[in-house]
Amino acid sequence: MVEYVWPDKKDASVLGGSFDKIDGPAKCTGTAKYSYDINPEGVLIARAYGCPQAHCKLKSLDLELAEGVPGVVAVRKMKELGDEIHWQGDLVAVVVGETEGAVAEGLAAIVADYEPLDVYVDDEDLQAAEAAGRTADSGGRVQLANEPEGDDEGFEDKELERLFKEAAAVVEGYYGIAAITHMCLETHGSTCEFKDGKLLAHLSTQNVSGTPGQFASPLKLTADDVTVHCDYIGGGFGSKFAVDRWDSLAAQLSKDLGRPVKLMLDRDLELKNGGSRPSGFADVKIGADANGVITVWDSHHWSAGGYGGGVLNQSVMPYVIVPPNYRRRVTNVKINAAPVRAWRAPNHPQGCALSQTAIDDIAAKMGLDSYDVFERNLVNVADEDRRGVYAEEMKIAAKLMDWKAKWHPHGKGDKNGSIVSGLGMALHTWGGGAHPSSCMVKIHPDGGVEAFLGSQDLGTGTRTVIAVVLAETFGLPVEAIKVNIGNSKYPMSGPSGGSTTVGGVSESSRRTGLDAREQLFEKVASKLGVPAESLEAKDGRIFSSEDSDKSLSWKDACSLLGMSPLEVSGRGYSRGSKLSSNGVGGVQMAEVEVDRETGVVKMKKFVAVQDMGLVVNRKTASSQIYGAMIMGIAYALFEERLMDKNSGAFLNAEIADYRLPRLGDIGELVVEIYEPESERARGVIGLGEPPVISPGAAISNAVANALGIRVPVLPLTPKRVLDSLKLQARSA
């Protein structure tokens, strides 16, 4: 009977080591083919025409001139006359042609007329949104340690008032975080080939196994008639789970025209249509006891996700540190922008930035070290086990940052001319449990090993993780494993979202690998005359633990299979699994410099301590954290969607204008993976999203520590910093 477990650390040969991505050479040399790089014979180029207005009705659409452009093969409407358009850039038509030039001319020849409608894009001014009729109450929750006796309608307000009066310190603050849009290097889209009643879609997707049916339905096909292929994807981050309307149109065009069609969004249409992370703003009032432990919380937060809404989940506030008494209210603001899509750790970065800044402000008001206040507030973390983990991670982070030597009271640090420095920290949590996954392992008579999964590699190193798991299972080097993913005809594996992929593919690969190994061991046991349960596989050999002289090389063992390969299929996670679990967290600390004259915030040092259960590949795990830290710096200091309040125009929807950090903007990054035996025993847990949660709050707290005032809204641009300093000067 196979026991599905990981080897002890002392027995592991490759598990937990540091390995380069096995697809690294293909990417570095340019031989890796992304969806955009697929060019079947006779492929037609398609591009979309986006509406220039943010809210209107389509009055007329003349495509005749576009259809007459030499080289244009077809023009298709994506809107009908009278349709209401809710955001700038919504797709109105598509031009298909033989060349990029012909398509560009065709797009320029489209003539459309619109009936303007009222536009609203201001998601920060709640009163203005209410006056414009753009808000909806999205509920809330109250939790009070003292429950009222009887039906006392006024108890809630009276009890909160009492708790605030009893608090040793009270802070009331306003906090915000702007909406950001997806900025994938490879834009959304696909290359579709319809042939002989079947569709091959080269789709840029995070969901290889789950998208064939989405293509099939509009084409009146079955999912079996569709193959989705995606060897490489140039970024997804939550925006590429589904078949979009432009992908369905590309498939239909290929069917109608009898030729492959490539339709990828242009950069400006990508930013306007590819989805955004909702903004978030909050009025927060908190009270603490004499030690800085939060005793009461009262907040009202609001956010905008697009014309259809998409409010922040109310449960993210207060974030991680949840006092025994709280009230939270939520309002949804509807604006003329494209609908939201998942963005790495949905809701959590906003919840952290709107919550843990207030906790830091309590520390500032009480003149306490922020580290001490966060440490004391670990009693307000619901999971008792996590309290201890956070405490240990805080100690590690503080040592790496040299927190105690560098910390100073808010606004009281040394000055270097106009430059002041500061420290800030924040905590985060995430689930990361394994998704459903299936795997087929094939062991060839010549010793070759292949894995087949309908998964995808978003650039995180999924191929390499699978290879490491099977290399460990079979006692082989990582390079001996061939990993086949990126095709929906392979065994089903879940979408890459929620940090679920590493647990899912590790589970299915390990389980299937162990099943295959057991079958191979049976043949080797018969050959060597030893019990199969005594056999082990390590360093390219299969040997008996009872008699090490009885052994075979891996290749000799595989030759016992005869002429046909051994093929074994298996599934991943099951209840009670010892291979993976759920729930991770981390601590981040930021050190910044702020120029009081220019308002420029500069990263000096950024420390991240992260747990993730058992580490499969230390190098790619660390890379995930580094990438998340850089993304966090982006939304903390630079990145936001800018929209004109009068016209609703998306002002920075080009790669040159949509500000992201450059190499000189990130400072020193320090990553520490927290993996004591207690963590390793939990099995594999997803890592992709958690480290992107804390940066906004940690960097905002560091800027507040440097300046002695809170710059309330992220990103902390020079203008916002200078505006806050001016406000402080006027109120002094």
The other form holds:
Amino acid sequence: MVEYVWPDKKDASVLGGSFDKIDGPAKCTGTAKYSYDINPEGVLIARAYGCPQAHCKLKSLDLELAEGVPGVVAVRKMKELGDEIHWQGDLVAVVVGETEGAVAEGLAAIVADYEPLDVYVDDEDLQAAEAAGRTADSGGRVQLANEPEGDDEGFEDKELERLFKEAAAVVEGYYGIAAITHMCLETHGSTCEFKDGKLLAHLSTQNVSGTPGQFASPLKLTADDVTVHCDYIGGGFGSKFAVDRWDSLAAQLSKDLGRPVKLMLDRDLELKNGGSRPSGFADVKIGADANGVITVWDSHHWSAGGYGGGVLNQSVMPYVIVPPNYRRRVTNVKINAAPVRAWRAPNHPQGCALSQTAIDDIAAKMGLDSYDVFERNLVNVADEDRRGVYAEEMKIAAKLMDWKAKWHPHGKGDKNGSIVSGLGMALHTWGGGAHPSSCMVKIHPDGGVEAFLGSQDLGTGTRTVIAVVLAETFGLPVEAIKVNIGNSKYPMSGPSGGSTTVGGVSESSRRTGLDAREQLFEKVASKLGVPAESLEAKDGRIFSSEDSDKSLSWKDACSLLGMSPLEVSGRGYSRGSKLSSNGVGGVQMAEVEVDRETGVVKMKKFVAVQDMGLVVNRKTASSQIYGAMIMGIAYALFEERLMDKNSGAFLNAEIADYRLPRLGDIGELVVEIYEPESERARGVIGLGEPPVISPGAAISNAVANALGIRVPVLPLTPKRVLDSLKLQARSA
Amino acid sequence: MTTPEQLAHGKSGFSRRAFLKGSGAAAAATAMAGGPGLAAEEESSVISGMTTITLDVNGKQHKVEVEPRTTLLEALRYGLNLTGAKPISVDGSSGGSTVIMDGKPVSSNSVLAMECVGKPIQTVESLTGDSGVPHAFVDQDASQCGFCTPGFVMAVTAFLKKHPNATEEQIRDGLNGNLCRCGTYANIIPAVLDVVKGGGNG
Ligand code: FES
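Right, the form predicted alone is done; let's see the coordinates for the form predicted together with the partner chain.
Now the full complex is given, and it begins with the chain already shown.
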């Protein structure tokens, strides 16, 4: 019976080590081919035409001029006359041509007319949204420790009032976080090759195994006639799970025109259609006891999910630190924007930014050290097992930040000219359980090893994780394992979302590897005349633990397979597994400098301490955390979708206008992976999302600590900082 | 259709004078001096449609069909199937299409292919993974999705040519023309420092 477990730390040869990504050289020398890069013989270029208006009906659409442009091969409409269009940039037509130049000229020749309808895009101004009839109640929840006695109608309000009266400190605040886009640097799209009744789609996707069926049905095919291929994807972050309408059209066009068609969105339409994260704005009232422990919470948040999209989920208000008494309410603000898509750790970054800022304001109000208030509030962490982990992680982070030495009460730090500095922290949680995954392992008689999984690599290093797991299992070096992913004809693996991939592929490749190893061990056992149970694989040899003289090199062992390779398939079972688990936490601490004259916030130092169960590859795991911190700095200080209130136009839908941090903006970043034996023993847990959650609150808290006032809405742009300072000066 | 032979012998059925006038004296001089590009003719007219030019890419002369409006990026990606340089922004603001031309970093989507005739162009494909900047990037795990990485590698290569002994401060100040969404900056900084320590441009 094979026991599906990981080796102990002391016995592991490669598991948990630090390895270069096996596809690193391809990525760093430009030979890695993304969907955008695939140019089959005779490929046609297709580009979409976006509606310039934010809310309208399509009145007329004349494609004739475009069709007449030399080099244009076809023009297709994507909307019918009379169709209602709900956001600027929704796709109206597509031009297909021989060159980018011809297509651009074709797009410019499209003539369309629209009947304008009422436009509303201001997601922050709740009163304006109500006045415009653009709000809808999206529910809420009340939880109170006390029960009403009998049929007490107004109990909820009275009890909350009583709790707030009883509180030693009460803060009432307004907090917000603007909508942002995914901004995948490779835009959404595909290169489609339809030939002989079959489709080969080079799709930029986080979901290789799950997309063939979505291509098939509009083409009246079945999924077996479709191959989805994606060796490399230039960013997804939650926005590339589906076959989009423009991908289906590319496949149809390839079928109709008899040539391969490449349809990638251009940058402007990417930002308008390719995915955004819902905004969140909240009125929060929070009460604490004399120690700063939160006892009661009352919030109303509003959020815009775009046309037909979901709003910021109520479940993240309050976030992680959840007092025994709370009430929360959500309003959906309906704006003319494309529907939101899952954005790295959906809901959590906003929940963290809207609620752990309020907790920090309690610390400010009570003149307490924020660290102490967060630490005392760990009693409000629902999962008791995790409280100790957070406490440890806080200690480590504080040491790395030198928190105690640097701390000053809010607004009371030294001034260096117009510069003030501050500290802030936040903590987060995430699931990250393994997704379903299958794997096929081939061991060749000459010793070669291959693995096949219909998975994908978002940049986390999926290939390398699989190689590390199988190398550990077979006692081989990591580079000896050839990993094949990115093709839907390989065994099914789940979509890469929810930080489930590393857990999923580790589950399937470890189990399959162990099954294959057992079969090989049986052959080796009879050759060496030892029991198969006594065999181990390490350092390129298979040997008996009872008699280490009885051994074979890996190659000689594989030669026992005869003429054909050993092929073993298997899948992961996350339920009850010792290989994987779910539920991680992390703590982040930020140090910033704020210039009170210019309003510019500068990152000085940023510390992340993160647990993730058992670490497979330390190098790529650390990179995920660094990357998440930088993405966090982005939404905390720089990026937001800007919309014109009158026209509904998306004003900054180009890279030059959509501000993101650059290399010089990040300050010093410190990453620490928290992996004591108690965490390692839990098995592999996903990591991609959790470290992107805390930066908003941690950085906002640091700015509040520096200035002594809260700049309520993220990103903390110079204008917002200066506006808050002006407001403070006026009220003083 | 003009054949490459015709172009090489200056017998094309059109002139690129109008284009040359508009594209700077240096390009004109190179072409007129019998450089590898298109020879200029006396009569003046505007080029339109497809024509074949010769580009000096990674030390080799490549014939490629372009239109006057074809960018260098399109010529590289569609004409030569060199897809390391990426289309990321409409202008040069992402640095994703960076190549080195005449020793300087250039956003290949912001120049027309015809302007580049006669100028040595170096793309990321000229580098190998086992040395220099790409090696340091791999070693420091300075790529995630990797879509920005070729542009970054070329920007760093050009930067280090100019500043072979760059300090961390200079690196933080000098490499802000390139954008990475996945957040590899924290890995790029030590990668660049590694190249400096290893002797400048590796
Ligand atoms: S590595 Fe993905 S954009 Fe830089």
